[in-house]
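Next up: a single chain in C-alpha cells, the form predicted on its own.
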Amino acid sequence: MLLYIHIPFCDSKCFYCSFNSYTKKHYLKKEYIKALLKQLDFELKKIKKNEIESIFIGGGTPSTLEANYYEEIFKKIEPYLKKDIEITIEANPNSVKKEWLRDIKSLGLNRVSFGVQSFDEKKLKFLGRAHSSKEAISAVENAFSVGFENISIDLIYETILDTKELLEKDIKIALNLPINHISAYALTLEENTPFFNRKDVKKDDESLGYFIAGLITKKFPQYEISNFGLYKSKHNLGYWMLKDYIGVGAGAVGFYKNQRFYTQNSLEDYIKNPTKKEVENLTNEDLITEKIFLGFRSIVGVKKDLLNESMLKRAQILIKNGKIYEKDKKLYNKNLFLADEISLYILQ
C-alpha cells in the first residue's frame, strides 16, 4: 500500500502548472490539516499495521508548510509504516531553509525532491519560477548537509528557449550536485494555465528528449520515460506496478483493486467534508490497458499472461522487429519514448 498526501499551498503559480494549488489561501492551512487528519483517520481504518511501504508528499508546494504541521500527520500514520519505508517530500528552492530540512528529516522523511526545472536564469523567469539558480544549488547542498541521502530534482525541457547547449549546461550542473535521481519532463500545455493556447512557449522537438536522456544516462539509468536514477523511487515504481494507494488531501486520487477515488478539489469543500469522494469503477479491460501502458513506459514490463491471443501475435511482431523483448514471461520495451505507440499497437 502506498500513501499520497497533497499539500495545495504555493507561494506563486508557475505559468505551466495545472495542479490543484493555491497562492492566496494560506489562511486555511490549519483548517486544511485538521481536515486531512480526519480523512487519514477514515482511510487508515481500512488497512493493517505496517502496511504502508512508501509515502509521497506532493503539491502544490509542501515546503510552504512549517515542519510542525507534519508532526501530527506522522504521529497518526507511524503504526502503519513498514520499517524500510521510503518517505518523499517535494520542495521548492525558494521556500526551503536548512532548518526546515533538518526538522523534516527528524520526522522520518528520507527523500526530498526539488522543483528546480532549470539552472538557467532566463528560463526560470520564462517558466514563472520563484527561485534562482543559486537558490536551487544551495537547496540541494543543504539537503545533503543535513543528511538526506536520496535527493531528486525535476527538470523541464522542450520550452521555446531550449537549445542543446542550454540543456547540456543544465544536466552538467545537475550531475555535479549530490543527487541520485532526476525527473525530466517535456513541457506540456495544460488547460487553465497561462501557457495554454500560446504558440510561443513550446518547442516541439522530440529529439530533445533523446538528447537529454543521453546526457543523464551517462550517470543515471533510465527506469521510466521521465525518470532516471542510481536510486529508483519505490513510490514511482509502485504507481507503475498499479499497486493500491491511498490519496489524502484536496484533489488527491486513490486506487484500490478495481476502483479509483477522487477527493474534492475545492479547499473549502474538502475542509467541510474531507471523506467525500467520487468513485470510478474500472473494468478488467481497463486494468489490463493501464498495466500495458504503465509497464511499457517503465522497467516494470508487462506480464505475457495479461495479453489475449491477438495481442500476443502483435507482440511477437514487435519482438521480431526488435522493438520489445521477452524475459521471464514478461515483455519489456527497448525504447521508453515509444511506449504509447507500442501499447496502442498491441491493444488495437
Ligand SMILES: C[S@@+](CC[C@H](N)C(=O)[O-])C[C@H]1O[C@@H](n2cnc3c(N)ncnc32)[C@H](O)[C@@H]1O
Given for the second form:
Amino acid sequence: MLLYIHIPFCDSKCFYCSFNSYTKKHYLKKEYIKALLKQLDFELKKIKKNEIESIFIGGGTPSTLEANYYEEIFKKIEPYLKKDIEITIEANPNSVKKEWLRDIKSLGLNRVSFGVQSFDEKKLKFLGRAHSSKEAISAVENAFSVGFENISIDLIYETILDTKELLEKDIKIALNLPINHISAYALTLEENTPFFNRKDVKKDDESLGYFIAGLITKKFPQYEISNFGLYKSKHNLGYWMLKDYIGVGAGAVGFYKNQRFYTQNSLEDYIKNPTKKEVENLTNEDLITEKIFLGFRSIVGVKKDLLNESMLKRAQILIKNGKIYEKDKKLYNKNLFLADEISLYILQ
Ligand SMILES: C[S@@+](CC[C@H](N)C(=O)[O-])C[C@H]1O[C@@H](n2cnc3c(N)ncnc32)[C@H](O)[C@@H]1O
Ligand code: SF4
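Having seen the form predicted on its own, the form predicted in complex with the named molecule:
So here's everything in the complex, that chain up top.
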C-alpha cells in the first residue's frame, strides 16, 4: 500500500501549473491539517499495521507548512509504516530552510524532491518561478548537508527558450549537485493556466527530450519517460505497477483494486467533509489498458498474459522490429519515449 498526502498551498502560482494549489488560503492551514488527520483516521482503519511501503507528500508546496504539522501526521501513521519505507516530500527552493529540512528529517522523511525547473534566470522568470538559480543550488546543498541521501530535482524542458546550449548547462549544473535522481518533464500547456492557448511558450521539438535523456543517462539510468535515477523511487514504481494507494488531502486520488477515489478539490468543502469522495469504477479492460500504458512507459514492463491473442500477434511484430523485447514472460520497451505509440499499436 502506498500513501499520497496532498498539501495544497503555494507562495505563488507558476504560469504552467494546474495542480490543485492555492496562494491566498494559507489562513486555512490549521483547519486543513485537522481535516486531513480526520481523513487519515478513516483510511487507516481499512489497512493493517506495517502495510505502508512508501509515502509521497506532494503539492502544492509541502515546504510551506511548518514541520510541526508533519509531526502530527507522522504520530498517527507511525504504526502503519513498513521497515524500509521510502518517504518523499516535495519542496520549493524559495520556501525551504535548513532548519525545516533538519526537522522533517528527524521525523523519518528520507527523500526530498525539489521543484527546480531550470538554473537559467531568464527561464525561471518566464515560468513564473519564485526562486533564483542560486537558491535552488543552496536548497539542494542544504538538504545534503543535513543528511538527506536521496535528493531529486524536477526540471522542465521544451519551453520556447530552450536551446541545446541552455539545456546542456542546466543538466551540467544538476549533475554536479549531490543528487541521485532527476525528473525531467516536457512542458505541457494545461487548461486554466496562463500558458494555456499561448502559441509563444512551447517549443515543439521532440528531439530535445532525446537530447537531455542522452545527457542525464551518462549518470542516471532512465526508468520512466520522465524519470532518471541511480536510486529509483519505490513510490513512482508503485504507481506504475498499479499498486493500491491511499490519497489524502484536497483533490488527492486513491486507488484500491478496481476503483479510483477522488476527494473534493475545494479547501473549504474538503475541510467540511474530508471523507467525501467520488468513485470511479474501472472495468477489467480499463485495468489492462492502464497496465499496458504504465508498463511500457517505464521499466516495469507488461506481463504477457495480460494480452489477448490479437494483441500478442501485434506484440510479436514489435519484437521482430526491435521495438520491444521479451524477458521472463514480460514485455519491455526499448525506447521509453515511444511508449504511447507502442501501447496504442498493441491495443488498437
Ligand atoms: C507539484 S509540483 C513541484 C513541487 C513544488 N511545488 C515546486 O514547484 O517546487 C510537481 C512538478 O510537476 C512539474 N510540472 C507541473 N506542471 C507542469 C507542466 N504544465 N508541464 C511540465 N511539468 C509540469 C514541475 O516540474 C513540478 O516541479
Ligand atoms: S509548480 Fe509547484 S510552486 Fe508552482 S504553482 Fe505548481 S505546485 Fe505551486
